[in-house]
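Next up: a single chain in structure tokens, the form predicted alone.
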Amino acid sequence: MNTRVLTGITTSGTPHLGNYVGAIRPAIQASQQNNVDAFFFLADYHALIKSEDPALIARSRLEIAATWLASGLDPKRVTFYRQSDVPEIPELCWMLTCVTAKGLMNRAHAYKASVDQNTAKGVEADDGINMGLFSYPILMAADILMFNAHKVPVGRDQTQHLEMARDIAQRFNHLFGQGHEFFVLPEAVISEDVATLPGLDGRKMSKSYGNTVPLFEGGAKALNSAIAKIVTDSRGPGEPKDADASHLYLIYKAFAQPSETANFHAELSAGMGWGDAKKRLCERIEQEMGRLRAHDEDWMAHPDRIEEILQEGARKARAIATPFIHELRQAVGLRSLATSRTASSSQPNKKEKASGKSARYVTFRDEAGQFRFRLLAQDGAELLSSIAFADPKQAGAAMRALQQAGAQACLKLEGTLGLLIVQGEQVIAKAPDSASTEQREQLIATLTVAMPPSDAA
């Protein structure tokens, strides 16, 4: 079974040297590995909490998914989407709202800090408080929980984040799942090996402090000045130098290799001039940087090209997102009238499942003499019909495994009006086209209750 990993970064400002470090290039790094189902998102909903600067939002989102794509990250390998292309994440984003108690914002940690913030300048607790930034917190829990991501890579900061959206998963299993869990519970990943640089100042290199080293832009002019800025101390050239308090060292060891870094620190311990040191430095993220940095302005000569592939992206996270989103209508009572009575009538009472009358699948032998099954509703009305299988027993394993899958895990939207059911990327299946999208709808819901996973059955 392949781990889903989500990562998203927020799209209110330019990518900076930390940002690669300790969060693009390791997570690129870890969507390479087989058993891994990686998911990438352009956070921009979270953008508007931060910035009401129209124009830097746009830049940034553009610039953030040049970069992402200039380093490496292959989007026919992953899913890599615009969280606000994907209506279905807002919409859950209110579900959960709606089972999260107040309380459990109220001990947030960015809520609580800029509370202490107006507390200590003496203003009213909430001024400048907007609600985005107070239940942020849940929109996050949606990003995660609408694609039951097992693994979410995190900073420290971020742990609290992830506790609360187990626990709103928590709840919505609880009010609503009738013993089926619609959320796993995702587990927050920090990996210690990861670097966390240093900036200009020596703090943590953060947009909020203002001491960030470019990534790209300004190329590497604009690299070499921002590294003549970082502090170091008053010895000079022959002196020795403390390497592992240099913030030099810090930088340098997150990009060089073993064998380079053990004598980046010995020449500093030997006395090496601080300006040779930041020469040298710069040298080492050049080598690295210059490569991405040439496929960074071609990405961003063609914006055409990366719409293109946020598109694509949004279209495989809505496969799975809006055939879920409407399990989850169903779940919470949100149907069309149509629906309602099909999904009430597709619970069995004890007479209906006394005498067997629910939907179920049936398994026959076609003209050319192949195998095939189909799923029937209650009334006859045929809900999915199978591809031609050879052998009778690769048509029964099809069918036992979308017994076992579930609606959730099978439905793919084909075009405007299609509905395919799919094993991993092999299509088994076929729903009859629909004559509008409502209707599609309405078989998607019908769906969903006549194929529920083995375990909720």
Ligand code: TRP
Contents of the next structure:
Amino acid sequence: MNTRVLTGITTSGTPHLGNYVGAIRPAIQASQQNNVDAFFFLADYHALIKSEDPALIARSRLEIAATWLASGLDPKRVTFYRQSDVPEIPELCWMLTCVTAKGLMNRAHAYKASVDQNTAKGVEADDGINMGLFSYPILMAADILMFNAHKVPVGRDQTQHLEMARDIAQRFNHLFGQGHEFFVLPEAVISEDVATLPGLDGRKMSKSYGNTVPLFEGGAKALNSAIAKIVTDSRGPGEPKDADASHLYLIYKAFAQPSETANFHAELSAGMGWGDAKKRLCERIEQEMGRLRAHDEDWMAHPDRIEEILQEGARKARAIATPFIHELRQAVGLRSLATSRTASSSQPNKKEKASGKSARYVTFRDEAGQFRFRLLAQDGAELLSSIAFADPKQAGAAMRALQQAGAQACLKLEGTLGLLIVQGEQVIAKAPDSASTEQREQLIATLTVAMPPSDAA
Ligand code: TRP
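Can you now output the form predicted together with the ligand? The one shown was the form predicted alone.
All chains and molecules follow, beginning with the one already shown.
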């Protein structure tokens, strides 16, 4: 299986250099590797926590989407979507909320920082804090666990959230998995050299500090005037500078090749003036960003194209999320009443299975002499029908693999009404087309109950 890499950017501001260097650029590089499945998204539900300005959120969604695309994200390779287009995410968030200890959230840095500020101001501890801010790590866990991401590239300030996501995943697995691990435990990826870019004032560049250098907005002019505001020490031209302690140098390093960086370092040590250093920094950033800015302007002028790409991304994301949330609904007990056998037993009971009273497989040879199998419901209705195999051993092996893995692991949505059964990349069977999406959801539920993974049964 490929490594799943997932990351999101909160759409509550204009993309800045820190987003580009710390998140967008490394994520796009990772997505270009062969053994990686990348999931990049606009964290627009997260944006509601911090902003009550609809126009700002709408604008930011467009700008951040355009930035990803202008920076080279290939929507054919990457599943690129908006969080708010995947309703399974908030549904999962609620399931996770119900297994998360409140005490865990009390310890979240972002929440504690707000409480500390309130205490320092002498107001009530929770003054101005909404429940979104308080439980935001759970929404972030849902973002990650929904797609069972292995690796999550984030800034260092997010490591605690990844630990919390692992905690929550483990708890859910333990409570409902009966030995089956629903969720992969995700790992944070923090690249040492690009971890955090200093902002104008030297603190981490972040929209929450208002110390950012805009990436594209305002063009080269805005870039130059922001860089002019970066704080430096008071050493004049000709005086040796401490390059390593300089924010300018750290930003330069994030854009330049090692040899250029070494040069810049040497010239600062030899007394290059801060004014000249800023000019050099602007030129170097412009060399990389000028080209991308032209793409960005093009995307910003065509929001309809971006919308189309995001809709397609949501479709791809939901092809994974819909069957998975069904599986999780089954696990927590939110099951279709039509498929429940007895009020007291959750799994199809072993006796029933052994006597073949629930769904059963039948194998047969078709007119062309090829080997096939079907899964039939208790009432004889066809639940799925396999492709033709030349060799009966192959047909048998595919059927056994399916019994082992269970239906949920193999389901893949096709169009709006179709349902495929896949093993790896290969389609091995098809369910009859449903008449409506509701009917398809019902079918998924039926298959989930009829074909549990064999180790969980
Ligand atoms: N909280 C992240 C930030 O502020 C953004 C984010 C939301 C995210 N959901 C995520 C990042 C899931 C990685 C994975 O930077």
